[in-house]
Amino acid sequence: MSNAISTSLTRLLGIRYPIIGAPMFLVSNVEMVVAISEAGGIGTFPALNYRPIEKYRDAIAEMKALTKKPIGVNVIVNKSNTRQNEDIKIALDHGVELFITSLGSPATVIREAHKNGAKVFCDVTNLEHARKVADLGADGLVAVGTGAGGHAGPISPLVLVPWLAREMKIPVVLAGGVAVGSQIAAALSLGAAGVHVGTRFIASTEAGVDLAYKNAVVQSTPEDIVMTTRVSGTPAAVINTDYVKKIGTDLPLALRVLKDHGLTKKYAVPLIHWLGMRSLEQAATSSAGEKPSWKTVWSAGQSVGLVNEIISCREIVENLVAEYHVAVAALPR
């Protein structure tokens, strides 16, 4: 037990290492969640990875049958997710220990989760949002900064994490660019209680995505990552493939106008998110014609530059922990 890393995050969730396997839309699956949790971190997945909802229920049941360790579910909490209440109830019925909320108000998730003793961490990109979710009773914050895959924030994690840690009284988890253990040491020194790791786990043997996607993560550099609003309306980090170059990185003009207008914004934003999820779903299953496919639209963060091989999720966690201890031991005294 000597290599365990104790922080407020590990104590809160009852895990060995302060490593959250980030929930990745269309990437995270049963095998990944179980492997990360069994290795001592906590595996999580987006509820909307499984449709119809019966498949979601079956996936959670399978995870809970395969591991007694804590697992987590990511719930989209804006109006585009009409399944939100069912997603929460099914997760709680199966004893899920952690919820991570994104893109909206977590009030309902927090209220229901706390009835069961489950914890809720909320994605935030600034102090204003952090204060709002803390006032609602959030147990922790996922500070999403620059460099993250998917919906990345605009502030450097080097600034965002100590800023939130100084101002807030709940644990802060660093999200954005983490793929090696020395970055865990850096995150904890900044005041983080743990790290949120996504891109590194795409290049894992358990990830159910096409081998070409995994190889793209291994072969790409940080300079190959671009931010696009084209897919979901919210800035998202993707590998700059030929297809992304072709379609551009901005929303079509009509949707931009609707999104920015005060009278239509509250209707346009959920619509854009819904269209984005539909687009990404098609990307997972279609490679014909002009449709996006896994060969052309790949979500990833800047940490692709630190990923050099495809290995198991357990090996990834073990490497992160070993590298963390080496980094701490090598720090100047």
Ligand SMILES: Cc1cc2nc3c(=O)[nH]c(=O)nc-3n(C[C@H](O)[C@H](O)[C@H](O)COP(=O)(O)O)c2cc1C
Contents of the next structure:
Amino acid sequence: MSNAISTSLTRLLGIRYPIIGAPMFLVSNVEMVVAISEAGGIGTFPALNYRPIEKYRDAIAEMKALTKKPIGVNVIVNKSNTRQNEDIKIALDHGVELFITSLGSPATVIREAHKNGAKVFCDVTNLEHARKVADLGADGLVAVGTGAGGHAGPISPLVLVPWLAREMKIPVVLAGGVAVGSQIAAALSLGAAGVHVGTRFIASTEAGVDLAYKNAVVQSTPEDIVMTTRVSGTPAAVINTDYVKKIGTDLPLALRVLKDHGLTKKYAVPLIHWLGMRSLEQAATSSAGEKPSWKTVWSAGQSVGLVNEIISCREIVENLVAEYHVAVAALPR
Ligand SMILES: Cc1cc2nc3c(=O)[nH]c(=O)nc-3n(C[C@H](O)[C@H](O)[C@H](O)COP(=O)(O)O)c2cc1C
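Given the form predicted alone above, I would also like to look at the protein as it appears in the form predicted in complex with this ligand.
Starting with the chain above, the whole complex follows.
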């Protein structure tokens, strides 16, 4: 086992390495969370990966039975998630140590988590949002920059992280593009307390998605990643498959008009979200039934260019840490 890397993040959570296995819709599962936490990082998953809610309860119970190390849950905190309160309660009842919030206000999660001593990190893409969540009592920030998988932010992590680290007093974790250990050295030198790694873990043996999706991550270059609003209405990073090229990366005009119009926005946004999520779900699990095809929507970030093989989550964490130590030792004195 490599030397531990001690930062404010590892001390806060009681973990060995400052590596969060980021929550990924349709990708993260029990096996990944347990393997990442057991390897010394912290595994996390979106609560909504387990539906209905009984499956979510069983998944958390299973994780907690398989590892004594901390784990994390991602709760979508906007109104479209009607399960929010139950998701939080079940996690707390099982002693989940970390919550990661995305979209919407994290006020409820922070209040409930703190009653149990759990920590809350909030996804942010700028200083204004960082200040809001810090005022609500967030324990840390996930600074989501350009190049990230999922809903990437518009600011380069090279700027976003030192900016937030300078202005804010709570730990800042860098999200966006991290797949090799030299980037952890870079992140820590920018003032980050750790890294939030998504895309790299799609190409893991444990990920519950189709092999064609994992192979696409291994084979793609950063130039194959495009931003599309067709998935959820908000720009999201996807692999530019033939299917994505065919359907385009903009919402159809009709939906765009509905979304931008005050009267219909309320109904159009959840509809767009649902339509997008349905196509993602069909793509990610296409082996169930029809053959996987390149005609699908696969979410991933620019770090695909740094991913060359499908390996276990433990190996991914160990490689990141070993590469970090090599990178630090190789820096000019
Ligand atoms: C396939 C995929 C699904 C994602 N789903 C979610 C999600 O459900 N909730 C969330 O907060 N972030 C989600 N993200 C964002 C990740 O948690 C993380 O911030 C991002 O992957 C970091 O950038 P990277 O992919 O370059 O490592 C997703 C990312 C990917 C690639």
